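First, one chain by itself: the form predicted on its own, in structure tokens.
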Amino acid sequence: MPGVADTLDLTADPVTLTVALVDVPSVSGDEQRIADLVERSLREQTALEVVRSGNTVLARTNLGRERRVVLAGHLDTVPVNDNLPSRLEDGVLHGLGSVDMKGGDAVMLALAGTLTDPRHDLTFVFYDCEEVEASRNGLGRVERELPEWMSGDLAIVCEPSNGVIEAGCQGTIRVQVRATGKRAHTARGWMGVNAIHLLGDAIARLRDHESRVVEIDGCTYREGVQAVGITGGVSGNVVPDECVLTVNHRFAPDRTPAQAEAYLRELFDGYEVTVTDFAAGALPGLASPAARELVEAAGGAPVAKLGWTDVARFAALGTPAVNFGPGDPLLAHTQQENVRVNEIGHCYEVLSRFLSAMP
């Protein structure tokens, strides 16, 4: 895109950095240009160790500090929807990726460029392909090939969180609940068994189901079990012999995927249940010393993350993780993506205070 700089000024304010990043198109799978820009800027302007893995850029300090904090943000966006280039109006920055999540990336870059003597050793992970299937996610590649780069005492995923610390995340599991009947001509329906009718009880169980509300480390996680799809039917004059109900369960991080599966099998006892997808949640991890420092620097009460994010990848490796970044996540993936510039500044100030303050 015309006017895009060849390098980023990492000492600029994070709002200026956000504008520069938004104006570089980086739809999933097409991140080379923005990854080149980030890599070149880090190599030329910092003393960080910098490594490239595909279109993921990794950088870190090696100062021998007692603790290490990992900051992570993805560089890709969903497809362009007539929302480039960026525009700044009345303290609000509009444009693709402004919320999800180039505001967070800009905060990370500003920290990399200005924190020359941080309290903790720092690792920065700018990764690719977060907005597409999990098998392409750059964090997965780093975990497989460079796992030491994901290790730390605390990980901060700078996804939009309205500038509030969101601790841990829910797990998710999808299942198919299947009913099997017997085909017959609808003119002689009594000779068949209607599989769609058989699923009526399963749907009633969902309707009457009361999901758990769980408090962990002062954070309230609200579970949910929802029907998200149903298929069945052969033709307009045939009693169907199969019907499949797809159900998504968002579960609190005190449960493992296996426990969530057992919960659903009990809920749908008498039906055939097949797991089609799952991902473990992440416990808040707020008891770790580094997490306590971050909460103190933020000056507000953490809340539970109601959804799944890449914090779960860090938690699975034993690194406590939180979400903390500028912008309203409800605006992510919309044509109207925008972020208030004061929220970008707030997140930078909190993280700068947390990472540079002395005991």
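For comparison with the form predicted on its own, provide the form predicted together with another copy of the chain.
One chain, no partners, no other molecules: that is all that follows.
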């Protein structure tokens, strides 16, 4: 017989499930124990097909429904910072992973345990290593090795979103803008060409730049172009011959990375521009039937997701995807992270209503 700590009762209150998950430490790379617990708990649900890949646990119904909804959440956390075990106080659950994102994982587990006759077929993806470099991301591994587990008519990533549907996400591109001059001794500065002075105009263009505000499917995306680094200089008495400005552009999902690059090359016309990295955005996709139902169940008013998230991985595969989960994302990665328990309940109720009510 398994002991109390060996499986979770998935019919329990999702807040109880959140507490249980928070109290199993699962810093990135060290998710075996929590993945074992989630796997054993899901395998007790006879209606689910369960697969394990490393410390990622996949489960799905195969009911032959017309549509399939994928729910995804990562099991790992950032490093422990004297914020374990959990502590429930005045309706607020404190502790590492409470908001990012074991509240969302608990909602997913509660849905797996209670939706015996769901309106759509369901796929659950509990993955590892989201909080570290992208190459280790468990969802990326699923994308490469088990892509059929990511396909569906709608994907819901249960990262914290204040219990509001955040649709799509903005893309991001980073470029280096380089000015090249000519060295000289500062005592004879006119014999050189100062690369820092040359870059002044590029900075002025940034300062004067007005970013687009784009509305798609009722969501407003506010773009931005920001200098994130600058470096130049040879020594205290030399006119520098090189200065490099690093710029990060966040762009609405109506543009591809190639279009964003062209936009930056035009903005910095006359300078050498080199792309260092980029990630495509994701269109909100709220026009799809399943997404419309979700928005209705949530009471409307979806908002744009501005930061880049794993939502974009689904969008890249052609699956409309949204962020929807309990808690304030600004608390993520702070020592004081916490989640209000009524938000956990709210998210569970919205998703349960969306997925259980027959049309």
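Just so you know, these numbers come straight off a predicted model, no measurement behind them. Positions refer to the first chain, counted from 1. In this text, rigid core is short for the largest set of C-alphas that superpose within 1.5 Å between two forms.
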property	result
Rigid core fit then residue 62 CA moved by 2 Å or more between these two forms	no
Cα displacement of residue 45 between these two forms reaching 2 Å, rigid core superposed	yes
